[in-house]
Amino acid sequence: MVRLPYTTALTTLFSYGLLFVFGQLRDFFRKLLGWIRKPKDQLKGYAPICLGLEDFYVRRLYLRIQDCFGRPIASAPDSWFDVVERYSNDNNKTLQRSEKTSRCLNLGSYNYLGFAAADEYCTPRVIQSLKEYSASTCSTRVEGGTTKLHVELEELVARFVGKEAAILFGMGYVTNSALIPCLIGKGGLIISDSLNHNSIVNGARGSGATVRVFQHNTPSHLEEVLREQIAEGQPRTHRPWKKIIVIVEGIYSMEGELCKLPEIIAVCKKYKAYTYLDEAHSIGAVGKSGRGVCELLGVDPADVDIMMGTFTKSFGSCGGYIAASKEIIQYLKYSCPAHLYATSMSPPAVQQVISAIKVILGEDGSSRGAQKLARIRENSNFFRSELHKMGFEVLGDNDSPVMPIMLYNPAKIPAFSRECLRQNVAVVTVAFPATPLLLARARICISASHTREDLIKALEVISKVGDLIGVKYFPAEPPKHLNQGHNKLE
C-alpha cells in the first residue's frame, strides 16, 4: 500500500490544480471564440460528442504528454526493440510518424520469459501451423473454429495449472469481462480487491450481482466484509446470497505485489465463498516451474475454484484461459458469449502457447525453460534491489517482474519518460485513470531475455534521470559498482 507523504501530496495536488485552472480558462476562451466564430462542421441540433467536462482531462492534460504513450514499435518486443520516432506540428494535439527509429532497451513489454522474439523451438512450429491452418479459423469454437491445436492446448493448460479442464478465449481482457457474468448474476455477491484490473471491474458490473470491495490485499478486511454481508444478506429482502465469489489477482499489474493467497483462501473456506484467481501476470513468470502464485506460495490449486490467466505475458502470444472443474468448464462452453460468438484463437497463436509451455516444462528436450525461470527471478530481484539502493520508491514484492517506480507529480511523468527515451531506454509511464490521480508511476517490466549488461545500463540511465527530475524519495546507499557481487547467470 502506497503511503503518500504530505509534502508530495500537496505539491502534486497544487500541480493538478494549476493544470485544471489554466485548462478551464482555455476552455472559457475557446467557448467565447466559438460563439463569435462558429465552426463550419458543427451540425445544428446535435450535441458535441467529444467536448465537455468528460473530455476535459484528455484535452487539457493528456494531449500535452501524449507522446509518452502509445509509442509505435517496428520490431519484435525483445529485450531491445526499434521505437518509431514521432513529431507534432500542432502542439502535441496530433502526432505524425517519421521514417526514423531508435534502438531502445525494452523495459515496458510483458515479455517475461522472452518468448515474444524468435525462438529456436517455438518459431518453426508456429510457421508450420500457419502453413497448415492459416492465420485464422474464421469461425467460432462451436462452429468450425476448433482445431486439434485448441483441444491440445486446453488439455495442456489444465495439466500445467493443476485443474481438471480448461477453456480458451481469444482475448485476455474478454476472459474476465465476458466470463464473470456467466458465473454469477442477480442475487449473488462479488467481493473484489480494490485494485483489481479493469476487466474484472467491468465483468463484475455487467454481471448484475452486488459488488463489494475490500482493502487491497488485506485478508482481515476481506473477512470483515464477508461477515457483514452474510449477516445482512441481499439488499432490501435480506435473503441469503445465492453465491459469493471473491476475486483477486496473482500479481497486481500496477503494484507488482503478490496476492496473499493462502490467507485469502483460508477466509473463503471459513465463510464458504468461491475463489476466483486472475493469474494474468503470474502464470509462467513465478514459481519453481512457472505454475504461478499457487506454486510460489504453496497453495493447492484444488483450493482455488476458478483460475484465470492470459497468454500475452509469459507465453508470447494472445488470448486467455479459464481452468476449473470439468463441470464448470462444460457449463461455460454452453453459456459464455465469448466462447459461443467470438472467433476462436488464431491457430499459430495457439501453437505458440503450446510450444512455450513445453519449453517451460522441459518437454522440448532441453533445460531452457528452467534457465528462463531462474533468469527472470534473478533479474527481477537484482533490479528491484538496486532501485531500492538508489533511493527510488519501488512497489511490489521479490520475485515479481513488475516494478512500479513512483513519480507522483504530473510534470515528472513526461520528464521521466522523455529523458529515458532520449537515452535509449523505453519505459512505460502510467497515470490517471489507470491509477489514482495522485499516484502516477513508471512501470518497469523485467524479462528473462535481459542480460546483466542490459540491466546495468537501464539502472544507470534511470538513476541519472531520477537525480535530474527528483524522484528519489529515499536516501540512497553508498554507490557501488553494479557488477560487484553479481555474476551473470549462464
Second form
Amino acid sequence: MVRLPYTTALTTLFSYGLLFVFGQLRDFFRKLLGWIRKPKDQLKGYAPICLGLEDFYVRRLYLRIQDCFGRPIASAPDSWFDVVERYSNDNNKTLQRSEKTSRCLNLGSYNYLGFAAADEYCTPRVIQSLKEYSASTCSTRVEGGTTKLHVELEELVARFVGKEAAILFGMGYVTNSALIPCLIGKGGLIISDSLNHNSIVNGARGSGATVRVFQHNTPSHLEEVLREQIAEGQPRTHRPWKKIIVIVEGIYSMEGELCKLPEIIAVCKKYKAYTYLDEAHSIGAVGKSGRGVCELLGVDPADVDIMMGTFTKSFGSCGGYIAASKEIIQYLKYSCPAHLYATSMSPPAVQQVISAIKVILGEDGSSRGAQKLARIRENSNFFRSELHKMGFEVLGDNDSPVMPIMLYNPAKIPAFSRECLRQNVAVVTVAFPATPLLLARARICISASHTREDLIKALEVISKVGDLIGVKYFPAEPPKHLNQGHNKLE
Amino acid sequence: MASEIMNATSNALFWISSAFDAPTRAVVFGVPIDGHLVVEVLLVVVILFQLTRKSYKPPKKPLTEKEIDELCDDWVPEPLTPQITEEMMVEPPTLESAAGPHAIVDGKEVVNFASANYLGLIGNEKVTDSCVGAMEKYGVGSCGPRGFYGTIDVHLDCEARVSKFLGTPDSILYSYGISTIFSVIPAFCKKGDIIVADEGVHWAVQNGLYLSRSTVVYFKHNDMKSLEATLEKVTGRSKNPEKVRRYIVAEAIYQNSGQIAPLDEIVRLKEKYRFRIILDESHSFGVLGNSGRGLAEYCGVPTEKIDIITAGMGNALATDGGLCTGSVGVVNHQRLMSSAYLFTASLPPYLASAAIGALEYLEANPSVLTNLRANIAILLKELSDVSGLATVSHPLSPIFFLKLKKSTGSNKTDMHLLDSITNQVLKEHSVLIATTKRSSLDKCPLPLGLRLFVSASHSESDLIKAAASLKKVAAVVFS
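Right, the form predicted on its own is done; let's see the coordinates for the form predicted in complex with the partner chain.
What follows is the whole complex; the chain from before opens it.
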C-alpha cells in the first residue's frame, strides 16, 4: 500500500493547481484569439470533437511532457535496444522522427522470460510455420481459420495451466471485453477489484450486469460486499441475483502486487460466487515452473472457475486464452462473438507460443526454461531489495517482476524519464489517467535476459537520478559495497 | 353499578359546567379570563400536540447477521453456462495448410471459399520474405503498448504508407481487426450524442454503439429514403446543434448481406443535415475502386468528405490488425482516448511489415482487381439459378451472399438447413463454404445465409466446380 507523506501531498496538489491555472490562462487567450479570427466555414454547424474541458488535460498538461511517452524503437525489445531520437520544433506540440538512435537498457518492455528477440529454439520453428501457413488465415475460427496449430496450442495451454480445456483469441483486450458479456447479462452481478484493468471494466460495462467494486485486494471487504448484495438482491426489484462473478487479477500491473488469492477463493466458495482470474502479467513469470499465481500461492486450479491470460508478456507473442472446464469452453466456442466474428490468431504467433511453452516446460530437451524462471526470480528480488536499501519507495510483493517507484510530483515525471534516457537507461513513467492523480510513478519491468551487470548499471543510474530529483522518500541504509553483495548472491 | 356510574358522570358534568361558568378571576391584557377560556385553550393545546405527533410506522430494523447468513445459505446461483446441446458440439474444419484458394482439410484437398483472401496474397513470396526479415530483426511480439516502448519504426512506416495510399493526412494502427471499430466509436461519441446507424451492422459495431452510451437510432438496411427520414426526425428533435455531436455509422460492404452502401447519397445527406460519418471499410479496402482505394474512389467522392474511415486488415491485405484514418485532429484524438490503442500491446511488427508489402503489391499490380471482378462475374452467372437460394449481394462485392428463398421460420432451423448444405458440399465435393453464424449477443435482424469469399487467385475451374456442387446439393436438399 502507498503511504503518501503530507508534505508531498501538499506540494503535488500545489503543482497541479499551478499547472491548472496556467492552462486556464492559455485557454482564455486561445478563446480570445479564436473570437478575433473568423471560424472556418466548413465547420459551421458542427459541434467540435472535444467540447470545453474534455481535452484540457491533454492540451495543457500531457503535451508538455509528450516526449516521455510513445518513444519509438528500431530493434527488438530485448534487454538492450535502440531508441529513436525525436525532436520538436514547436515546443512539444508535434514530434518528428530523426535518423539517429541510441542504445539503451530496456527497463520498460514486458519481456519477463526473454522471448522478445530471436530465440534459438523458437525462431526457426516460427519461420517454418510462416512459410507453411502464411501470416494470416483471413478467416474466423469457425469458418476456415482453425489450423492444426490452433488445436495443438489449445490442448497445450490447458495442460500447462492445469484446466480441462482452453480457447484462444487473437488479442488479450478482446478476450476480456468480448467474453464477460457471454457469461453474464442483465440480472447478474459482477464484483471486481477497484484497480482492475480497462479491458475488464469495458467487458463488465458491455455485459449489462450490475457492477460493484470492492477495495483493492481486501478479502474482508469482498465478504462484506457479497453479504450485503446477496441479502439485498437486485436493485429496486430485490429479486435474487441470477449469478455472481468476482473478477481479480494475478499481478496488478500498476502496483506490482500479487493478489491474495487463497483468501478470496475461500470467500467466493463460501458464498457460491464464481471466480474469474486474469493472469495477464503473472502467467509464465511467477511460480516454480511458471504456471502463474495459482502455483505460487498454492491454490488448486480447479478452484478457480475461469482463468484468463495473455501471451504478450511472458511468451513474446500476441493473443489471449481462456482456460476452464470442458462445458464452459464448448459453450464459449458456440456463442462468444470474438470467436465467431474475429480473424483467428496469426499462425506464426501460435507457433511462437507453442515453442515458448515447450521451452518453459523443458520439453525441448534443454533446461533453459528452468534457468530463465530462476533468473527472473533472482533478478526481481535482487533489484527490489537494492532499491529499498537506497531509500526509494517501491511497491509490490517479493517475486513479482513489476516494480513501481513512486514519484508523486508532476514535474518529477519528465525529469526522471529524460535524465535516465540521457544516461542510456529507458524507463516507463506513468501518470494520470492510468494511475490516480496524486500517485504518479515510474514502473520497472525486470526480464530474465537482464544480466547482473545490466542490473547494477541500472541501479547506479537510478540512484544518481533519484538523488538529483529527490525521490528517495525513505531513509537509505548505509551502502554496502555492491560487488560484495554481487559475490554473496551468486 | 349503573347508578354509581350515573353519579360519577353527573359529578364530572357539574365540575365542568362550574369551571365553564366560573366568574372572571383575572384580567390579562384587557382580556377577561373566564373559566371556559381556560378549557378552550387546553383543548387547542391538546389538538396541536396530536397533530405534531408522527403517524405510527413500524420501525425499520436492519437485517441481523443471522438473517443475512440464512439468505446467503438459501441463495442458489444459476450455472455459469447453460446446458450443452447437440449443436454446440460441432467442431469446425481444421486446416492443415495455408488458407489459400486450395487448402488441405482432414488430409483431402479442398477448394477454399471461406477465407477473405481477396487479392490472393496468402503465400505471396515477397510478403513472406519481408515477414521473415522482420521476425529475425524484431522477434515475434512487440512486448508493450504503444505508449511504453511498443512503438516500433515499422508501425510508423506502415501508418505513413497507409496515409500515402489513401491520400489522407494521417492514420493510426490497431492491433486487432475487430477491436478497431468498437474502440473508435466510444472514443468519439459520448453520452448525449446522437448516432444514426444501419440496422445490418455487424456485432463489433453494435458493441461500440452500446459502449458509447449515446442515443442510437437505426435506419432500414441500406435504404436511403429511410436514412433521410430518420435524419429529418432526429434533427427536428435535437435542440442544440453546436453542443451535440452527430454521427452516421455505416459499413462500405456489409458483412451480413454483401450489399454496398451508396456513399455519394450518404455524403449528400450528411452535408445537408450536418452529421459526421464513420465508415467501416473492412471488406472494401483494397477491393473497390480502380486502384483499390476503397468505396470513396468507387463512388467518386473525395476522401476529405469522409470524417473517419476504419478498416480491418485481416481481409484483402492478408495480415492482421486494424487501421483508422482521417484528419490529423481525428487521429491524434484517438492516440489518447481510444482504449484498444492505449491499454493493449501493439501490433506484432511482422504483421505491420506484411501490410506494407501488401500495399506495395497492390500499387504495383492493379490488374489483380480486374481478375477479382472477373471471378465475381463468373460466379454470379453460374449461381444465378440455384434452387432454394437467392443471391442478395451486390454484383461487385467479393462477399457472395446467398439467402434462403423461403425461411423456415426461426434462425435455429435456418442454421440447421444451411449447415447441412455446407457439410454435404464439403464431404461430397470438397468445396469449403461458410454459413453466417449469429452469436446470442448479436442483434442484427438480417436473414442468415451462405457466404462465398471470392479471391483473385481462384481459377475459373475452381469457381465452376463450386457453383456446380452447390447447385447439385441444393437441388437434393430442397427437392
